[in-house]
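The chain that follows stands alone, in the form predicted alone, written as structure tokens.
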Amino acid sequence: MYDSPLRQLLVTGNKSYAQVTEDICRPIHSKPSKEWLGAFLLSASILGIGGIGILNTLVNGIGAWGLNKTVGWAFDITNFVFWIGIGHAGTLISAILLLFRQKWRTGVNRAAEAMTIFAVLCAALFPGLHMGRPWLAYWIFPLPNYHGPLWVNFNSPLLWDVFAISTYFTVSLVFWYTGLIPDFATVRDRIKGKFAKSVYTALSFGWVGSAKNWQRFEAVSLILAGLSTPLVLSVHTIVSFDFATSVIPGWHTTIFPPYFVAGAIFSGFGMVLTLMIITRKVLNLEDYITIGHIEAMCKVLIATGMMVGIAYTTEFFIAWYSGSIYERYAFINRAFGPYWWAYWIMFSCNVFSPQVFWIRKLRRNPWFVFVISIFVNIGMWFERFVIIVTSLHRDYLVSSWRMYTPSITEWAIMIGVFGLFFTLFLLFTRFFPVVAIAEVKSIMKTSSDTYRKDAQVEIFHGTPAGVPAYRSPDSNLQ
């Protein structure tokens, strides 16, 4: 077997199989660090601010927001589309890269899948609140003869959102949980407390690591990956139909489906980088979330960032080429109207900032990548804001033109949802293995600095194929 010297190691630090288990399980077995406690208290406090904003909305209605008769969608739908986009990268990394047998997914897929679940939960808050009376949310479901003469509109993309996002969330949740089962069994066999052991025993579904267990695990993972892959494309396509099927200038465009999908993947990878760079440092996982993982994700950011840039320029060209004065004005107003600053923040963060990753030294610098990932997240939030607000605030009639200013309640809810997301993610890092233990061990032979050397020894010294030259006494799957 020939292994290219240019192929980067995905597990460093001369780790044995037992050391992999110990390193990844350490945050679960040990007491929480001061850094984790501080971050958890901060995120929980921010979540409390959001709770106050939500309570104020429920008591006083959406009149507490800054919406007006022209701008009926703003922060609420901006944040909804933003969080749905964030939720795309987890399933993309796990499903598509699993189908293509990309080994570098093993360091980041677990946290990315968790990010999907938490982001979709955050997104689901906003349509519910925007109803004004969320306790009547069940009206959106087609319950036969329950609403009397009131029926949902099956031609509405808003109803398609309900089905698409609920399906996506269900499949992503099962996919995430299925991948956790072998690692739950590992934690079950190592944890000391009786209650904790019983919890992990229930979560592990009786996993014993037999050949039959692994066979079924591989089969189910591939089936779920096959189901998840088209969902990655379909969900944000349907979200884009919320806008593209309307007749409002700035929304009525056929480029929205691929444009939204590329933007979702772009923003999702930006958030994955933000989370993983901090996680690898705080939990001392630099040997499992390596510079190679970060560099691979930066390359995806370059590609998707250029796709988004092409979409921006295509929108302007089609607005001019269409000959519609209303469409043309909508896009000129975006770039040079009252909200010009939001447009150029979006364009600078999403198109210009990822281009620095053409320089290898910069995309291999974790803290520089972290800063750019923050810019990407900011830019993608402003993209949704620009699409929604600048297309609405100037109507066909000048007398209907209105400026939108978010209220304190809207700011509180938006900030609070970030608190919810990070609180859930911090709890995940405390009670779940952040990196997939079994999957990391599966690539040790070819992608770690210890066992790849052994494979080379086999080649040069004639060790029988399949028999490692070195085996740690603790090298077992647990």
Contents of the next structure:
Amino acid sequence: MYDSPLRQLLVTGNKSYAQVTEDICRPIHSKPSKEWLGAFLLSASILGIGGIGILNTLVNGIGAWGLNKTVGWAFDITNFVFWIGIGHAGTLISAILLLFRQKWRTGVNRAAEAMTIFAVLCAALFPGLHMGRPWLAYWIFPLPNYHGPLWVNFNSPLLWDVFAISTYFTVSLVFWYTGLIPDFATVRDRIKGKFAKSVYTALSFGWVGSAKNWQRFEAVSLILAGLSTPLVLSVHTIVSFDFATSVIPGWHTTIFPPYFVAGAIFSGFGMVLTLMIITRKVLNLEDYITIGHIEAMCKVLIATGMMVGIAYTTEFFIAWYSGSIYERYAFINRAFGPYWWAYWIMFSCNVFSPQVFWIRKLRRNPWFVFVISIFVNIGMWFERFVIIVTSLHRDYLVSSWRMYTPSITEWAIMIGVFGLFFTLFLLFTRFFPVVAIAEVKSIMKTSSDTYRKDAQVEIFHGTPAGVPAYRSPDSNLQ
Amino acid sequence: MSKKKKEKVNHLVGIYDDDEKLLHAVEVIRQRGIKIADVFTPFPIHGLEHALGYKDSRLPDVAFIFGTLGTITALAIQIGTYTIDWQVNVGGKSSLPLPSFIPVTFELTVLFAALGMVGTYLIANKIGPGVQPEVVDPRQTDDKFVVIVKAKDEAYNQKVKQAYNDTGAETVREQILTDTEEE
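Could you give the coordinates for the form predicted in complex with its partner chain, as opposed to the form predicted alone above?
Complete assembly follows, chain above in first position.
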């Protein structure tokens, strides 16, 4: 077999297969650390605050929010689109990068997919609450009924969204779980303790890893990746239709689908970086989620950050070029009206801040990347806020122009959903294999320093120019 | 598929510590006319299915069939409700708006294909909630590669053990396991 000497090293630390298992399963076997317990209690308390906000909304209705006749969508839909966007990186990493044979995905795909599923759960909460009467939420499905029967409106993008998001959630969950089965079997075969063993036996579905099982596993993974790739692109496209098919200036633009998809990937990778930089440190997974992985994700951030930058600029240009006075006003108001600060936070966080990653040193510095990833999260939250609120708050009648101020209830729900997200993610890091064990083992022969002692490590590992390439201590120097 | 419970019979187990050794061993063992009952590995190994002479999986075809079913279901629901059962005249727009049907049709196609294929995958692999695994060696999901051959007469067993040893097996032993051979 031909091996390129330039092939990137994705697993470092001279690991054997057994060590890979050991390293990744360690958090499951050991007692929770104080930091984990502290973080878990904090997230759970924040979730509790959200619970109070949700309870208040359910008891008192949407009146508990700061919405008014002019601004009918604000924090609810902003948060919905924000979380759906976050939920794009997982499937992108596991599906699109699988099709492109990008092996670096193996280190981060499991956690990114978990993040996707939790983010979509968080997102789904918002349209549910925003209905006002969530106990009638089943009305969004085309179910036979006693009102005619009156059916749902298949011309409405809001209905398409129902199908898109429920499909996306289901398929992502199935994809994630299919990959987890073999790894649960690994945990099952090594864990002590009767109860834990029976739980992991149930979770592993009786997997034994026969050759035939693996052959089918690979076929299923490939087809699921093929199905998920257009799916992930369709979801945010359809979310953007919620806006683009309306006739509100600022929303009614054909650029929305690609612009939203690029933004979703951008925000998703921002959140993956935020989570992975902490996770790799706390769980000692730096040999699997290497600086090279962080660098690769930073490159995705530059690319998608510039795509949204082009979208912002194009929108502005077209608003002027179209000659539509309403469209032009909506955009001038966006950048220089009463919400100018939101627009410029969005612009600087999303377009300017990732530009620092052109500098190699900076994109290989995890803590610096962490700070920028937080900026990306903030920027992308504001992008949705800007699109939604600034387009609505000054409508055609000057007499109905209003400002929007979120109520305490809305703040509580928004913060509480972050609590939900982190609670779920912390549980995941404690009880699930955070890195795809079987997938990492399958790339060891080509991409680990255990088997590739001859590889030019500097390509992925950053030895400064002029210094001889790193060689692991026990390699044979010829 | 036979309904009766599979018997437990004696098997010869060879355990290897490396995937390339295993791949070579599988080829040698089969060349010597020994029928491999099964191979267990901790991760997918490229080329193992060819070395074992397995045919390509037909799961992609299953996905296609379920996907088609999804397309038909989606169109049937939309046309059935929106065009046939209860037409709503909104500004004189078509009651058969095919472009508007694309998103839901696409989503249901993907949903059916994915769920149908994964369901078939679980059934074909005989895995699912509540299935109790028969683990030959607990390290087969960690770092060992296990080959099992159904035992016959003494001469045959010796031949198999010889083949294991010749190809660098770390451990060779006999073990009572469920007979997986199809009649």
